[in-house]
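In structure tokens, the next block holds one chain alone, the form predicted alone.
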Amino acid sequence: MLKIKSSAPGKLMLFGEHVVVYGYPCIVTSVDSRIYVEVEKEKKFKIDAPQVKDLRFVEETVKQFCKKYKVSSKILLKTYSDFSSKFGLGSSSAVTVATIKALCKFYKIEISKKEIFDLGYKVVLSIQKVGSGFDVASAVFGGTIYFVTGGKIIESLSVKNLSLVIGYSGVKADTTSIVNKIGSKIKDQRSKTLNIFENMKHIVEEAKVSLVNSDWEKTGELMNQNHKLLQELGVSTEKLDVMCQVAISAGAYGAKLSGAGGGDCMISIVPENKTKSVKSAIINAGGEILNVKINI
């Protein structure tokens, strides 16, 4: 019996987290961690997914995408995933564009990868209500990439030699909440809200140039200033604050929360020689290491 196989990676915040949802750009980077997708023919639709947690973003890919291209949806689709929902990498993005890449190889369909990014981000807008696509993009695009809101602008950036560590705050956020939290906060304290917003904009305009051209003290320096603003928009935690001063005590060039806040990740750009010290004292802040590589 005939069974395709796809996969699409997870992502990682480089700059840019929130404002991204109101039109600004941000940088986003692809990590190695993959879920895979596997579609065979079935006398009706079933899916076999222990790892994804939501299996609404499985279950309505498979709906439009059949809808879309006149397919039929009787099918068995499994999943496979080298990384656990709990780590806040984009599983449920990544899921969606595993599977429609699986459902366009099983149905030899060819679309582009901009087509793959536009159904994949209605999917995640029908059940999220809001978001800004760009772990959709991240999933579809791989690498390291500047985004704009929607997909206005995907531009791969060359980046090479990037080397941060990731640590994980043991604590999962709740990302719908948290950009509800800060849509509530732009109609209560707007002025000072698009200020921070604007600040942030410049720094993922300026980091898009220190990324390209390895200048990693700066790209630290701006990742500081990156995370004072979100510590301002109020989606830092305590423990995100000192898992990130740590690490620059251990000698990390800079440090910030990575995603939408409330916990999950924090990352830090690291000289070589300071990797193994910058992971030493995320551990003894309490934080845990990913191991995972980047700009994939």
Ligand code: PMV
Second form
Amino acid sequence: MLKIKSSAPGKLMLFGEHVVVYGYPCIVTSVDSRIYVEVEKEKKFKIDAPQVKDLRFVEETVKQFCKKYKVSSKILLKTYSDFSSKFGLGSSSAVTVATIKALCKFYKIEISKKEIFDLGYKVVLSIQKVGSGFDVASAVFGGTIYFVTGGKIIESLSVKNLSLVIGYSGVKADTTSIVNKIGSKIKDQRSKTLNIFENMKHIVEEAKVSLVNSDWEKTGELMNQNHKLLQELGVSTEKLDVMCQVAISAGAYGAKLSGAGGGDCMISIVPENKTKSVKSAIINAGGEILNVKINI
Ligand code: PMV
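Switching conditions: you have the form predicted alone, so give me the form predicted together with the ligand.
Full complex below, order starting with the chain above.
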């Protein structure tokens, strides 16, 4: 029987989290850990997804895809994952995109990457209600991309040999509630928050140049500045702050939290010869090292 397989990568936010929800740019990179989806014909719609905690993304994707392209949902859909959803590597958007790609192959429907993004973003928004779509774009396009809210700009950046050490803080972040918290902050402390957003925008623009020029020292400095602004926004945690500090003390060019904050991961940009000491420092601070390759 015809069985179709597809996959999509997880992601890490490099620069510009939160501001990207409000029409500003961010920079995101994909990782080599992927989510896989298999589709075959069945008598009725069935899902076999032992590692997926929230099945709504798969269910909603199949529903919207079958409606849009007028195809049957009588399929068995299986998913596998290289990574746990607890790390905040974007498992929901990756499974959404992998499902769209698998359904396109199964039904021999050719659509562009932008169309995959548009449908994936619609699915994710219908469930999460908030979000810029950066994670969906990363799952569709891979590599490192400069992204503006809702996919207004999706630009692939040529970034070579970016060496990151990634530490998981041990706490699962609740992205939606933190995004909503920033929404309230815009109302309560408008000028202060918008000022932070403007500063963040400049950091993202500078990082776009420093990443492409392989200027890691500058990129590290910009990470530190980005982290400081996230602290000012009130989304960092003591654990993330400590993990960033120890990484810098152990020789990283710079470090920041990655994503919504409140938990999940921090990233640090590190000279090759300091990788070991930065990893040990993060572990000693209570973090867990994620051994993922980036920009894939
Ligand atoms: O928590 P994560 O890794 O899903 O990142 C959220 C990034 C935000 O900018 C806060 C939200 C978004 O959708 O862009």
